[in-house]
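One chain comes next, on its own, written as structure tokens: the form predicted alone.
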Amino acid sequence: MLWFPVDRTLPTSLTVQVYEQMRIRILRKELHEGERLPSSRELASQIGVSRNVVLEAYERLLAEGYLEVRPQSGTYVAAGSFLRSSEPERTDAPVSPARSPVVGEDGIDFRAAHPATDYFPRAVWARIAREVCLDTPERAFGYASAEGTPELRGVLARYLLQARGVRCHPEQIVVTSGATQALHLITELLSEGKQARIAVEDPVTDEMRTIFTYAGASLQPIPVDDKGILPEKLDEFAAPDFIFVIPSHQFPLGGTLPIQRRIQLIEYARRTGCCIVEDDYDSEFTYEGVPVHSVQGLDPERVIYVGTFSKILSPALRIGYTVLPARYVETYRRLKWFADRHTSTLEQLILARFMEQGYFDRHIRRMRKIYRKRREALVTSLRRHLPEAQILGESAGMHLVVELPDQRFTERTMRRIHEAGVQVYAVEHYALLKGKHEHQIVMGYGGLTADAIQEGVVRLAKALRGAAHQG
């Protein structure tokens, strides 16, 4: 039986404190080379933290060597990770802010892809669910169809067309429970039982490299730059059986992939056939220039396509959706009904006749504009309040990235800006290989009034002041 304590009462995370007991263990030999490990839920029950605390530290433990994973039989400590003399053991640790203290409530949470939920169209909403509840014939208030209704489908098909450049029959839609749900069907869907492997941007969000890891797969970090994910770092020989990308507004760095790279990918696919799962999570949002289309569009039949609506209109509606090559279709359907059965037919029947409406499209327009001024407010004091920061990834979406050459994102900073009433997001949490992105930072602007905005890079700044001061 593996156990240690956790303390809820230190700033330092729960995920932090699992990844560093068993990384200490293991360096000591107090965990053997080849010795099994506890089960994610097993080790979780133990020592008194949720599965997915266990689940996240597992995962970096397994991406920095320390285990490895051995199919139908469970995760083991790694050969060759036992440091005989070993240095003392940092304190200053790039933070896991998934995890980090809530802010209070004068608190201002930079959070990415966190919408503006007090814009929810609610009058409208209301209005159409009504109507859809007064006047939808009987038969929709039973058991419907897992792949959705007809009518969303349809609506979807033509909107995407329109709008991203997907080419697709509503046929090849399947609408799903969020987009969590989505990426969970396409991996157990190519993984054809067997472990599946993946080839994942690095950094990239931790929501879905959990996602990934908790269906059994096999991470393979390929490196990104400014402008998205890197074809070339592709392995040409061990060819995964799918390559996660998010090639619109890249998380968490915000690169827009560029259509050279794009043919490099779909060339890769066709090459070693591997499919392509393309993000598409908000590129509704665009402030220069105009969208660029999907990189479905230029191959249908070797790309995934998943969307969602949590970040457009409200998270709290949990509808997605996966757009499939027609090989595929049969199968997910199948995959989605012994899910959930179906997604919320009344929510779909609303979200259809929202769009054919037109409100959805207005709705668009009208949150492109809050979320302009929102982000011109966080660059303008981001340029005044800290000249010397870089910003990346200001063109689209609701976050941003900056830089500080200077300035190490390190567990004990984090804690003083947390102190200060701010939560911003270390980069380095969302990489896989560790070290390269230390002075870089997450932050999102969506739920954030201008005012609440400026107010927090004020605080910031002066936190940011009093670490350097303190050296």
Ligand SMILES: Cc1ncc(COP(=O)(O)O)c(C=O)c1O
Given for the second form:
Amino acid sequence: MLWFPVDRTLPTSLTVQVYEQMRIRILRKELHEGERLPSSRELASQIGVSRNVVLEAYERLLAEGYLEVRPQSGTYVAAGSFLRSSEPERTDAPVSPARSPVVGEDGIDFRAAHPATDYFPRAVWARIAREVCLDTPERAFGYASAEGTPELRGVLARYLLQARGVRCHPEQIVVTSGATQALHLITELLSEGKQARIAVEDPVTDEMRTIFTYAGASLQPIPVDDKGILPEKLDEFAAPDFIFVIPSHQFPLGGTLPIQRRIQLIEYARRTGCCIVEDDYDSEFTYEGVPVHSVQGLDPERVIYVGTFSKILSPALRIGYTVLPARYVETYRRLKWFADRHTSTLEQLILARFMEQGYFDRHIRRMRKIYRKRREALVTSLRRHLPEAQILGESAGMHLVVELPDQRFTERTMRRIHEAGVQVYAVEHYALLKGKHEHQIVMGYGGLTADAIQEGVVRLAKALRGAAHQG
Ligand SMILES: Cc1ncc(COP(=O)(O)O)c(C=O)c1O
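Since the one above is the form predicted alone, can you give the form predicted together with the ligand too?
Let us now look at the entire complex, which starts with that chain.
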């Protein structure tokens, strides 16, 4: 069966995506000369697009000679359309974050780290935006300094100390376009023009991994268990430039790093002279116990702390921040300036007022309740429809991991689940060293209503039972 993902979040049209995916497969001989293609109707239903999209893609491939139509028989891959590669195949190609597949119109996507955008505080935001626009001095509408507005950095420093135990002066904060840019700039900062060596948790978020590999860094995978990274596995003899960790809610496995391991990490960093980069992207949403304070608070001189408003408020804001030891601040500001001069001043001013006036804390409290309910809906549905499932990492954040000891989430199984109109994510996809997480999937619930969650689990269970029957 022919199957490939399409991504509705990309600016590229679905027709062009289908055309490109097929063209590449023909050129690489994954679709062989003389091979009969599925009908447009079949392919459309397999990949979750309308038939017209496939028809248009087929027409273009026909016009360019990749395909031929045999009357009364079907559409075939034309002869002579395979191009031998002039370079050896790369097997370690970084995973593009844009590759995440999307299910069709009525599909249910358990995408991790997607916040409940239906609860964005639109009315308050709009009111503050209006106020900022009308009463902000004219100079705010010109170019600003790279590190961000003093208003936002000031309120952020106070918030971080109180909520996350982050110890810093506002001057140590640089506002960035999300954690994505923050991590890209950190890689530049710490690699100092040479190839960076980065120790990363394995498995690790593919987006962050891609940022590092695109910057040319080499990665040292460090295994993770249900509590997070295992610091004793760090290499004593080949220290990295930095260790990238998500200690408050590891992605994807969801562990919260115990204090003993946090101390071990810091001791390692001190011994070997490397930095720790702490990504604290969703720790505000802790449902059991109180949120554990940051690693940064334990050693502000060794740790670069990265945060974002993408999960608490919305990824559309594109506002994140980096808290740096003083020695790095000037260079980091320069790197930020070269990247995009500065993040939108107006958005920063709105956000600063939103925080200053108490709406931020209120929003977090409200969202915590909503995510807790969504989490309960998912856990309850899993217990009912997949009672054999073990659930990991559900104490915080907006995703959890489901482990089914008798089920391997192979590409075939994932396709079957996708065909059932539900999208879940194999932990194996996030692993650098393959073969250790084949029984686990990630399910994000932040962006789904309780009804959608229930329906999604029903579809998942049905797809898995179907797969078991087929062997
Ligand atoms: C681990 C992790 N950190 C941070 C982010 C947030 O990135 P950004 O702030 O650029 O939206 C993500 C996005 O999904 C993530 O998975």
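Positions refer to the first chain, counted from 1. Here, rigid core means the biggest group of C-alpha atoms that superpose within 1.5 Å across both forms. In this text, all values refer to a predicted model and were calculated from it rather than measured experimentally.
A.B. asks: Would you tell me if Gln454 moves between these two forms by 2 Å or more at its C-alpha, with the rigid core held superposed?
C.D. replies: It does not reach a 2 Å shift.
A.B. asks: With both forms fitted on the core, check whether the Cα of Gln407 differs by 2 Å or more between these two forms.
C.D. replies: Gln407 C-alpha, core-superposed: shift of less than 2 Å.
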